[in-house]
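For reference, the chain that follows is the form predicted on its own, supplied as structure tokens.
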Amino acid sequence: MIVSVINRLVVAAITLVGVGAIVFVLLRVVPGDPIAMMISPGASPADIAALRARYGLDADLATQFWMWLKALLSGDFGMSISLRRGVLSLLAERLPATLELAFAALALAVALGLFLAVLGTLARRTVCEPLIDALNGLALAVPDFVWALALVLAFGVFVPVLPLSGRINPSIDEGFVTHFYLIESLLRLKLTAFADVASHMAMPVIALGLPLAAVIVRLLKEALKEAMVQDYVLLARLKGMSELRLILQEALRNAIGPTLALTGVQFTFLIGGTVIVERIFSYPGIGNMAVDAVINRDLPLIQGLVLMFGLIFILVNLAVDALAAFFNPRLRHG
């Protein structure tokens, strides 16, 4: 177990590297010149030539990749460009609005889609059956920026309910002491901030976890279906238990495996969903920070948070890896 963990975490690590090596050449090659958008017109050849010397452009590509890893190994992950703030100060800003958000839509999912799943296996073969596949579709197709778009004319324009833009309201000053302002106003009891922050939440995660609930519905679904065939579930109907007593003390059990493991991939891209609709609400994650980014060629910033995002997705995978296992021992012990 110890050696596979190790392994886990060796490969993990050269991957990183590899994503780091393949962005930093490919952001290098790329038409544009990040320096030519920071200098004024009438700056002269020498502010130029000192400003690319400033942020490491001299010098030829080798060189330039050696000392970016060289830097980010001992945790330098360089300036910003265009906002001249360190990368990783700029990342631990933002990183926790966007985990905040990816982790709420998540629960939603999960809480809908096991919902609806154990639903339509009771509903199996009556009419509201196709009435859930026909509402499970619509959520499956429709993609999280169109839900995005969708609410903000509901809620924000039509029926005015919701905030459509931002993290807080700037009138609200509970001294923050991290930037986990949802989870710290809740410990904090701030239940005035809480309600505010959740309430500027609320569009963002429905828009992102729609799709995933659907997801997690038509799999578990599916999962349910084959497990309430076996013969264990059919001796347990046998003894008297009820449908619902079956699926979720039985049929759920073996049939969360499955669903774990894909849920985690379909999580993943949950967290990459985060740019499109973090820009449509003006959200401040790092995933709003990555198209301003993309925008202005920030190049030490897009490595930073090409990095961040590489990270997100391998701890994903393994917590996802570790959650299947504790879920079958045959996994675990093997």
Contents of the next structure:
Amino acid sequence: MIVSVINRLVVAAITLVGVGAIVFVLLRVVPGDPIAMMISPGASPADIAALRARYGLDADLATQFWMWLKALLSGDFGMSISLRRGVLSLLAERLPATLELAFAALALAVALGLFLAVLGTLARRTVCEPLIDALNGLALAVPDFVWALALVLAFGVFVPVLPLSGRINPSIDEGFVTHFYLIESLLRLKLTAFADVASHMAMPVIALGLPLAAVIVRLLKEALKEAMVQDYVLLARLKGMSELRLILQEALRNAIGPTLALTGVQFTFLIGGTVIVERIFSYPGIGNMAVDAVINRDLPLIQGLVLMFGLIFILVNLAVDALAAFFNPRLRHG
Amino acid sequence: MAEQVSSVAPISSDRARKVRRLIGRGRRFLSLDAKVAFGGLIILIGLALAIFAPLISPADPLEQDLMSATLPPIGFAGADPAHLLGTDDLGRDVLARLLYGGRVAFTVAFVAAGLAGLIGTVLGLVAGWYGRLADTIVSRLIDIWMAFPPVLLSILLVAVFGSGLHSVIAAIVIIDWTRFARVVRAETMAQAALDYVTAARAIGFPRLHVLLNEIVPNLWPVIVALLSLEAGIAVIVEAILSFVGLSVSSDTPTWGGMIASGRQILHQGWWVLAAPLAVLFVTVLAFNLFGEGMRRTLDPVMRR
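Alongside the form predicted on its own that was just displayed, please also present the structure of the form predicted in complex with the partner chain.
What follows is the entire complex, opening with the chain shown before.
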């Protein structure tokens, strides 16, 4: 058990360093000089050299990598070139917005997926089942990008009930202490602010959550159907349990393991999807910032962002492994 | 008569059984093939429209005409019959841009999926069949790759390569070879544990021969299905990159580019967003259906 935990942590660390090295190398071969993009046309060569030295771009590659690694380990992620601010503080400011979005989408996906899978199992062998399967297949094929834009059309144009962009109405000033607007407004019972933040999040959350919900329905429904013909379910049925109780009390517990593991993997895809979905809704998270960083060739910021995404992915994977072990005792001793 | 019938009954029932089996087989083939046929048909139509875009396009996709800007599609008030699907904010014909945008989409779909499939399959086969160091290297590579959010990596890569069609394709291949490598590696390992492989090895066939002639034929269904799904993914990635402005230059019409301009003039002309979105949706759905159906039709285990 301890050995396998240490093993996983080591692999995670190696993966993170690998990600860092790839990012570093990739970004050093970027065509286009970041300094050239931030100076005014009339700058003298001496000014350019001074700027290069300031951002550490004058040393050779190996030295730059070593300096970079040392700085990272001491918590210094460098300065953003386009925003002229510390990368770490920028990340700390934007990350909560993305985390709220991602976890809200995860919650929606799990709730919806669970509900529809149970409903589909109840309706098995009826005319409803092929209908549910067909809709499910359709939903599986549609990516978050398409959902997001379809929602823009539906609730931004045809039935304009939801705000199309941003995170909060600028006129609402609640003096937030943290950057977790949704959680903070709820905890401080600022319900107008909460409703406003929630309405801004609604479309991106649905767009991110629906593809994951579709995956959960597909997997869980199959597993539930299999579990429903097992002996222990038959026994419970003979005792006179209702169909719904059979599913929830008997079948679900045994069927949920594989779905759970895959939901974790899919959650990393969902986090990746925040990049484009945040872009579509001008939502101020790290995904949207990443697109801007790439367009502006802001190397330090891109580095920090990619490392941040890499770290989140690795943490999610570790959490999934831990959860799987928790739900399946056999894995704990494997 | 009755005697005759009873005397031939065994034969006829035997024949009937054969016929029934044949019908059953045909019906199964047809019903499983509905997805393949439907998906394939849409893909073919889309491909033909894209290839023959210069011949059938109602207008020049780049020609601006500010006098007839943001005209709605046919059937809406103020529509111009010359512009079936309306015009965008610069007065360019939406239908013409859709047709030409299809050329970029299908090029990326086929080239990127093909290359990613080739590289991923080869690496997956090597890792799954030869194991040891090769497997360790490929598996570790896949792990590192999986730690990257694909969308972010594609944007990053295109920023490195510079924008353009080649960069988009290269980015998709570099990101998505793992989809093939992962599945092919696992499938190869599963096949390698089966008796027929042991038998082939026992006869004394060389390893490479067993891999190419015994194992690979059994992997085709999976590979074809993955290729089709990958083509759908490639279409989406291209749309996303051109939406962000990192794909081909802005004077080449793309679905993603149209979506981006449609997003900006949402309230003046929703159709500029809706039309390419609908086409994108149908295309991706077709590739998905085709891939799903193909896997089921070609896979002898799932056919049963």
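Residue numbers count along the first chain shown, from 1. From a predicted model like this one, the values you see are computed outputs, not experimental measurements. We call the rigid core the largest set of C-alpha positions that still match within 1.5 Å between the two forms.
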CA of Ala21, rigid core aligned, shift of 2 Å or more between the two forms: no
